[in-house]
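Presented as structure tokens, the chain that follows is alone, the form predicted alone.
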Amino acid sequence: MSRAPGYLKSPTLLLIVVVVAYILGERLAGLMTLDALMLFMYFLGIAAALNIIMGFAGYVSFGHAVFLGIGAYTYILLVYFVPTMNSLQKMGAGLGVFAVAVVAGLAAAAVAATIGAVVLRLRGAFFAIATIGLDFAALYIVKGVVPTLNPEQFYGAQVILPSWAIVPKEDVFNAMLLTFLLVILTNYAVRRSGFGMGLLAIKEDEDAAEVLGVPTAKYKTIAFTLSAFFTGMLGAIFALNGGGVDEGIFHLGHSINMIVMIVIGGLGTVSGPIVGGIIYYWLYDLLLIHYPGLNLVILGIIVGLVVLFAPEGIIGILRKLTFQGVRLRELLE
């Protein structure tokens, strides 16, 4: 086999650079609205966030929307009730929004770390079912508590931000871009670290990994917490962009979206969530416009075909190929 060309020494980083350049190019050219670009980054970001626990460690979370909800409600309620947080989010052309989103992400991470010690003792379908139960439990708590915080203004669990708590779209875009970059680069760092190799060992055979000295309980908890942190941040910024939050943020469909994207792109790879997120974004937009009501059915069929005929996703197919005499399996991460 010949050596890889210089531009293929790190195709994953090249892909990240291309995607960021595309986002900035679209932003400068004004070819896509800020809302469309933020939805694009949101999709890729939540896929990459789930990838840390599901792709690398092999733990399928059907209730990851709980962390979207915790992050969203934490952010919205903070800027609504805490003047300091409201002032902070309006500073630094997006850096303030990012800072408050970090606080919201930490709230989601704290919940994940607390319950992770329990639910991560389960495996396979039992873990997946437990995460769904967690999602419903959080939803009922929110529906019970949030309306009591301001009965005159909150309509059930729906919180709409007043004009004095709204920030410019440009600031929200900047915060989303920073968060998107952070979660993608964290995926890259984890994949190339000893911690990432330990997660992959857990995915392959957790008992064998334990015997070989991998601290499986510790690694799983860290991965689950890290995944929840980024999911909470993305949920917070997504809610801010929408001007508020309601109980729909806990809908199972959000978790399904994350799973679909990394299954299409390729589980356990850094490129997979990016590729899967891009494909899902365009499919979601196309099908929602042309086949409303049937879009989820069509997406389900597509995912079924991928699972049957390409279980390793798009990246898995590409890794079987060679380019200029170089095996792509050795390059694609």
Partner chain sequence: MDVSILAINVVSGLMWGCVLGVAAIGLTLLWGVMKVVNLAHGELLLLGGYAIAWLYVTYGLNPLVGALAALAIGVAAGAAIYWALLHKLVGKVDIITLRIEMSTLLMMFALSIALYNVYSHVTRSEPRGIGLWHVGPTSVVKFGPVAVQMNHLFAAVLALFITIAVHLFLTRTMVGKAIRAVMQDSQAAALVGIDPVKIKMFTAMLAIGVTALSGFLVLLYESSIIPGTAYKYAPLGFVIVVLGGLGSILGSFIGGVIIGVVYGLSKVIVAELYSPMASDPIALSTAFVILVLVLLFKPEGLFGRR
Second form
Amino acid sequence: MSRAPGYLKSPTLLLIVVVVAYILGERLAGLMTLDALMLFMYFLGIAAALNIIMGFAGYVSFGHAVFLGIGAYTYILLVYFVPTMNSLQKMGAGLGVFAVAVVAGLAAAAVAATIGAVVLRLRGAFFAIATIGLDFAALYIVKGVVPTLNPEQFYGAQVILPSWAIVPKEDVFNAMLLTFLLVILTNYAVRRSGFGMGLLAIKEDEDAAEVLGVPTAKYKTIAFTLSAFFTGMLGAIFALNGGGVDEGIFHLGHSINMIVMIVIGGLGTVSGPIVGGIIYYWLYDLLLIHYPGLNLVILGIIVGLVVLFAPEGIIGILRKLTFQGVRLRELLE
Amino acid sequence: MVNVILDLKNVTKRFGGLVAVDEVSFSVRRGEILGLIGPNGAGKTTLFNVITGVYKPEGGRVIFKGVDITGMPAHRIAKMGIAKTHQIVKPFNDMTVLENAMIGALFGKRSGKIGMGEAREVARRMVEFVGLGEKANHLASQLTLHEKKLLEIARALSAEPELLLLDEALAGLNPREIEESLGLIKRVNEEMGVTIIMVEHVMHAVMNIAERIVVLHYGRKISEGSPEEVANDPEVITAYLGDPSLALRFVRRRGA
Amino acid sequence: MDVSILAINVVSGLMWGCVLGVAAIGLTLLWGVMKVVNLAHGELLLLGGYAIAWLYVTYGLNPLVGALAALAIGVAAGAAIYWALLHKLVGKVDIITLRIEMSTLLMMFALSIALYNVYSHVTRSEPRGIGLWHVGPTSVVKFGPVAVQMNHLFAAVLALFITIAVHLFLTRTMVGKAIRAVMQDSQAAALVGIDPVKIKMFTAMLAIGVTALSGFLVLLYESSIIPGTAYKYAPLGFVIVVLGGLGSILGSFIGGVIIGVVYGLSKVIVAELYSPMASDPIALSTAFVILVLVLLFKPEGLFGRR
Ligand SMILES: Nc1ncnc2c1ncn2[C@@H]1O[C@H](COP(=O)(O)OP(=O)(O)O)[C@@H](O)[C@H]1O
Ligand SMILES: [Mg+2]
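Switch over from the form predicted alone to the form predicted together with the partner chain, please.
Starting with the chain above, the whole complex follows.
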């Protein structure tokens, strides 16, 4: 490793710095709209959030839309019904939004900790199916309950923020950026920690990990909860930016976006979801412009090709290579 | 009084109607190598799984260093100082040899009190001790069966255990590899002071290396004693007669 | 509580349950035989539905004949899907590991994204159906206070018929017996000379054929279908497969009936105790609560082996 040139010491950190610099540059240059930049961070953010449980521990959750939804509804309903929360979100040029989003994230985390403790006993497809079930349970419950909260004002399960609850876009942007940084750096910290090693061992062979002393049940639950926390925060800020929320937030498609980004980028690394997210965002845009209507069809085909021919994803392939005598797997985290 | 590290009292484990381990009792002395033998399906692996907490026994007690560990979760038992290698190797395929061993170090005896750097040091020492030093940065999936078995041992040793359970660490190896592994096991026992229980099918190997032998048959303990005592026990011979190839090896050994 | 409302809901739940049960047969077969979790199940169900609707609207083809066409299309799609998407992952392996299982799951998931969006593109997400076409001379049958739509009754009866047919196919024919053998133990099946690749392909053809055929029942039941209909039936299908037990045809049917009846009952109860507005979605959510409970406490399902 001593042979590695300086700039190659940690390509992952370099990647993170470049991405953040890109976002800030675009923000200053003003070429991309704030909405487009926020969508970019949102995509990469949710991929990184899911990565904690799916990429590191190997548990493919189709239910993360639930946490997006819980975060979104918690945020929107809080500022709608609780005046202090509404004042809080307007303070500190985005810090207030961040604070309320933390509350929303905690709500998602609390649900994750409760159901995670039981659902994480299931493995593989059974876990995936159970999380699909949770998603639909949550969808139908919200569809049933939310309209009854304020039947005169809510349109079905849709809650639109009234003008008195709107926050300047710049503030929302700042909160999104902060959350984005937090989730990416958490990924990085987890990957380099003993906790992260334990999660990777769980992904490889859960029974062997347990016998070696990895507290598998506890680690899985923590990873799931942490993952849900960030997902909830991102869902909250996403909804705020959209000016409200409806039951569509629970759509399986949202979970699917996250999974696809990780699959394209590669499991088990910090850079995987970042690279996967960038490609997905770019493809999504590109295909939308050139093949409107068929964009998702093509995306589906691309995912299929990745599963068939590059199951390790892009980073997985890179990690097999050697560059200037250095094995990339030692560097690419 | 002899220093007992592990004490099994009437341990019973059932799978539905099948009694895989039936009221088994014996003690292991600190510092010894104990052989655990028996025909296929005798319940040896299952007994190891009960000791390490993978299975909860339906009856009996497992006492380790004077503490009742019956029914404790496996990861806590690992921290108390018991490590195991798997009969069917279970390497973390997508990790390097060194990373595999690091898992052992991070979550073993010093779990929570050991940093990444130190864990890497311990892991490296153990990987070199078993002779995989040159392969430290190879992916576990690229190893041969022999190397994977050595990796199992390195990973277990990285936990710095007091008691090591080896489940058929020699099975599937050629005679030269068996000799090497036997030397390794002896060094683990003598240089590191680790107590060892080894389950083995390669009979003469256990007979040479173990001070005492326990024999299981259909889940029950049918004999216990020095290799000579066990080899001459009529009940043991009858038990092995059910398995002609083993019986043959047994007879050869007695003749030798 | 009005008893006749209860009776109406239970009866309609029962009939819908029969449809749900049959719609899950394909799912249970694929999962049971080769551990393929078919996330494109809803879309393949709609494949049949759309084919029938299109043939009816464009050529005036009787939907009963259209159903046979749907079956044929499904069987062909099954073969194509097996060779194009699944063979490389499951064809040559005896033991399907967790990793392979997740790969096929993602594969079918990719197919579902593609198909879903093809449907949305082609139909512009507008409803498709067979309008007022109905099976018998009267559109409603009365059993005392309970009035039942002829189409629903017919769908339920046909569901029962298809279930029996698939059951007979699996127990009486050579191919069916081989499929069951592979389901129980693929290695042992290979030892007695059953070609596992062929059996896996036949399974995909049978499973997806029955799935497309049940699209007819869905069409009879829903007045019209949209791409989003897939998101209603596929998840319920998973609930039923888990409840009934992987690979069990009988389990699938009974699981469907249970889910249908529980839905009908909870709808009445929620309307009575909480709010009529919330009754339909919350009644649907019970199915998923059942799913999670079964996975946790009886993972082998009602009729499955562990
Ligand atoms: N998880 C299990 N479920 C059911 N039966 C098992 C299980 N593990 C082992 N058995 C049965 O218990 C008996 C003992 O097996 P095992 O402990 O593996 O024997 P050994 O290691 O001595 O060959 C065998 O009959 C085996 O089939
Ligand atoms: Mg064994």
